[in-house]
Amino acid sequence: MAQTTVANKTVKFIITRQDTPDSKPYTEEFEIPYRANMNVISGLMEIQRNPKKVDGASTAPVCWDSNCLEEVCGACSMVINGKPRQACSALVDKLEQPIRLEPMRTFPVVRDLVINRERMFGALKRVKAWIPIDGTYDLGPGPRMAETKRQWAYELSKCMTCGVCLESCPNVNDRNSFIGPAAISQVRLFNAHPTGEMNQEERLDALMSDGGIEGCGNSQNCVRSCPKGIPLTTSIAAINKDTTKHLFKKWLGV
C-alpha cells in the first residue's frame, strides 16, 4: 500500500518563464512523478525530458543553469518558494508545494531561469579580486600565512559567485551601482593575502568610489542567505574600518 501511494505521488512546479530578455514573464504549471530524494534540478530535468504542462499541452523545455550539482559552482541559483538559493541543494521533500521557481531579478534575465551575472563579475574586476601574478617567471613558494589568519581567510574563499547575497540585498538593484557584499568580502580576502596585499590600496580606492561600500545599508540579509555561511557582514565591517583608515592616510599624505 505504501509503495502504491509513493508511486502515485506527484510534485507540482509553478515556474516563471521569460522567452527573451525583453519579453514579459509568465508562469506555467507542471506536475511530475515523485521520486525519493529528488532535488529541484532533478525535477527540472524531468520537465525537460517531457515538457508538458499540467493541462497536458506541450511547451518549450525550461531553461536553467547548472554545473557541479554539489553546491560548489553557484550556477543553479534561483528563487525557490520566494527565497534565493541553490536548486541542487533544495530537496523536494523539504519544500512546500507547489514549488515556485523564479529567476533572480537582481540580474537581467536571459531566458526562463537563466540570468546574466555580469554585474557581479564586473564588480570583482573593479576591485581586482585576484593575485596579480603575470606568470613570466617562477616566483618560488609564496610567503606563509599565520594559521589563525588562514582559517578565517579560507571561509571567505568559499564564495562561489552564486549571486544569492546580491539578490537578497535590498541595496542592490537597477536604481544604483552598489557593488554588493560579495566583492567587498573578496577585497578583504585578497588584501589579507601576503602577495595580494601589495595592491590593497587600489582595492580600497575602488570601494571608496561611487557605488562602493557606502552603498551598504546594513540590512544583513546577505549573511543570512549565503549558502556557504560566509561572514559577509564581518567582512563589510572590517573593510569599512580599512577604508576609513585609508581615507585619513590620504588626507594626511601618509
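The shown structure was predicted, so the numbers you read here are calculated from the model rather than taken from an experiment. In this text, rigid core is short for the largest set of C-alphas that superpose within 1.5 Å between two forms. Residue numbers count along the first chain shown, from 1. First, how it differs from the form predicted together with its partner chain.
- Here Glu96 does not count as shifted, since its C-alpha moves by less than 2 Å between the two forms after the core is aligned.
- Thr136 is among the residues whose C-alpha shifts by 2 Å or more between the two forms once the rigid core is aligned.
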Contents of the next structure:
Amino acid sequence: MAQTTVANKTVKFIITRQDTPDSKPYTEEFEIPYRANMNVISGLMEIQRNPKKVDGASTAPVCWDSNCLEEVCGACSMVINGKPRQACSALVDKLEQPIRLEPMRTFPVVRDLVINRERMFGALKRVKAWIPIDGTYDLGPGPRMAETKRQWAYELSKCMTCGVCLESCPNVNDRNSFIGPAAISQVRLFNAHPTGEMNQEERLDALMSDGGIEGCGNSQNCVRSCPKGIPLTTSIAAINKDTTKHLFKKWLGV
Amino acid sequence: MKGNSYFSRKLHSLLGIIPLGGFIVVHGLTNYQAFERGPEGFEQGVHLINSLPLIPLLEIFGIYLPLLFHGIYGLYVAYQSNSNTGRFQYGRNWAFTAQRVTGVMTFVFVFWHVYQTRMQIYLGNITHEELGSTMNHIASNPVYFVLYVIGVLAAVFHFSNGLWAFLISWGITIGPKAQRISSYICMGVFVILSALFILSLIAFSGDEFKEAASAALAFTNIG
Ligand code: HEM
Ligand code: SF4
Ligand code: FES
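Given the form predicted on its own above, I would also like to look at the protein as it appears in the form predicted together with its partner chain.
Okay, now the whole complex, with that chain kicking things off.
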C-alpha cells in the first residue's frame, strides 16, 4: 500500500454513541492518523479498522450508514460539528477539529450514527409522490412538459430524502405532526408534471389533513440547509397557494 | 373541522390579520390622537369608536373571541415548536423564535392591559371618558411605563412579523424576492406602529391627561 500517512499528523473525532434505540447516548473520543483528502466516512472506516479510543482502550466499532459516497443517496446524513449534512462530502481538511459527530436526533436512532428515516418515506407515500400510469392497456404518450418548467422541476427532483431539512426544522419534533419540507416540495414536483397534474387534488388533500403542510412556521432553515439547493420555501409557499385555492374551490363546490 | 389541524391553523392565521391585525392598527391610530391632538383628540377617538353601532357584538365577535382563539391556539402552536437558534443563527430563524416568544408576551400583556382599562369600565370603576386619566396613571408610573413599552413592542413585532408569515401561509408571497420585499414592508409597519404606540404612551404620561377626565366631561357637555 502506498504510504499516504503524514508523519504525526492526526485527526480527532468526538462521536456520540448509543448502543440500542432506547439506551442512553454517551461520547467517545478517537484520534486517527491523517491521510490526504480524507472525508468523515474514511475517518469512520479507519476507526472501524482499529476501534481504539484516544486513551488506547478498545471499544466496539462505530456504526454508520452510507451507500453512494457521492452525496446522492442521503444515507450518510449526520450532525457534523453541529450542522446536519452528508458525511461522505464532509472533507476533513475543511472541518474544525475535534470533529464532533452526532446522529440526527429528529429521527429514531438505531445505533450510534445510524438513524431510521422511515417517516420520510411514509410521508412520500401519504402524498402519493409518484405518477400513476399503470393500466390494463397502453395509454399512449402523455402531454409534454414545457422546457422552461422542466428546468425548475429538475431542481426539485434532486431531493435524496436525506432528512437534513427535517433535522433543521424547529417544527419537526415529537410534539408536532408537521410533515416536513421535503414531501411538500415533492408534491410541487409531481403536481407540475403534465401527467402527474391529473391527480393533483389527491396530493393537496393529503397535505390539507392532520400533519400536513399546516405545521410550517417559516423559520426557513430548510432552504438554507438543503445540500441539493432545493428552493424548499418557494415550494412550500407555492403549495400554500395551491391548497388555499383548493380549499375555496371545495367550499364553493366548484 | 374536528380533528383537522389544517383548518384550525388557517383560522388562526386569518384571525391574526382579520380582525386582530386591523384592530391593532386602529388602536394605534386612535391612541396617536393623544399625542397629536391631546386629551380632546383622544376623547374624540374613543367617542367615535363608542358611537359605532352594535358595539357589544363588535367587541365580542371582532375582538374577544378572535383574540381568545388566536391566543390560546397560539400558545399551543408555540408549545409545539422547538427553538434551534443556537445551531441555526439565521435572521429568519430568530424571527421564528421571536414570533413565539412575543406571542406569549402579548398574551400576558393584553390580559393585563384589558384588565387595567376595559375591565375597569365593565366593573363600573371608571367611565369611557376617564380612560385618558387612567392611562395617565399607568404611563406616569415608570415601572408600568417600561412594561407597557415592552408589551407594545412585543405585540407590534408579533403583528408585523406575523403579517410577513401570513402572506406566505396563504400563498401570496411565493418566491424569495417577493418574500424579501414583503419583509421590508413589514419592517416599515413595525417601525411606524411602534412609533405610534410609544409616542402615545409619552403623551399619556404628560400632565394634560391628569385633567383628562374633566376635559372629557367638558367635551361631552359641549358635544
Ligand atoms: C394573545 C396572545 C397571542 C398568542 C399566544 C399568539 C401566538 C401566535 C403564534 C405562536 C403564531 C405563530 C404561528 C405560525 O407561525 O404558524 C402567531 C402568528 C400570528 N399572530 Fe399571534 N398570538 C397572539 C396575539 C396576536 C395578536 C394580538 C395579533 C394581531 C395583532 C396576532 C397576529 C398574528 C399573525 C398575523 C400571525 C401570523 C399568522 C400566520 O403565520 O399565517 N397575534 N401568533
Ligand atoms: S429537500 Fe434537500 S434537505 Fe430535504 S431531504 Fe431532500 S435533499 Fe435532503
Ligand atoms: S453515502 Fe450517499 S449521500 Fe453520503
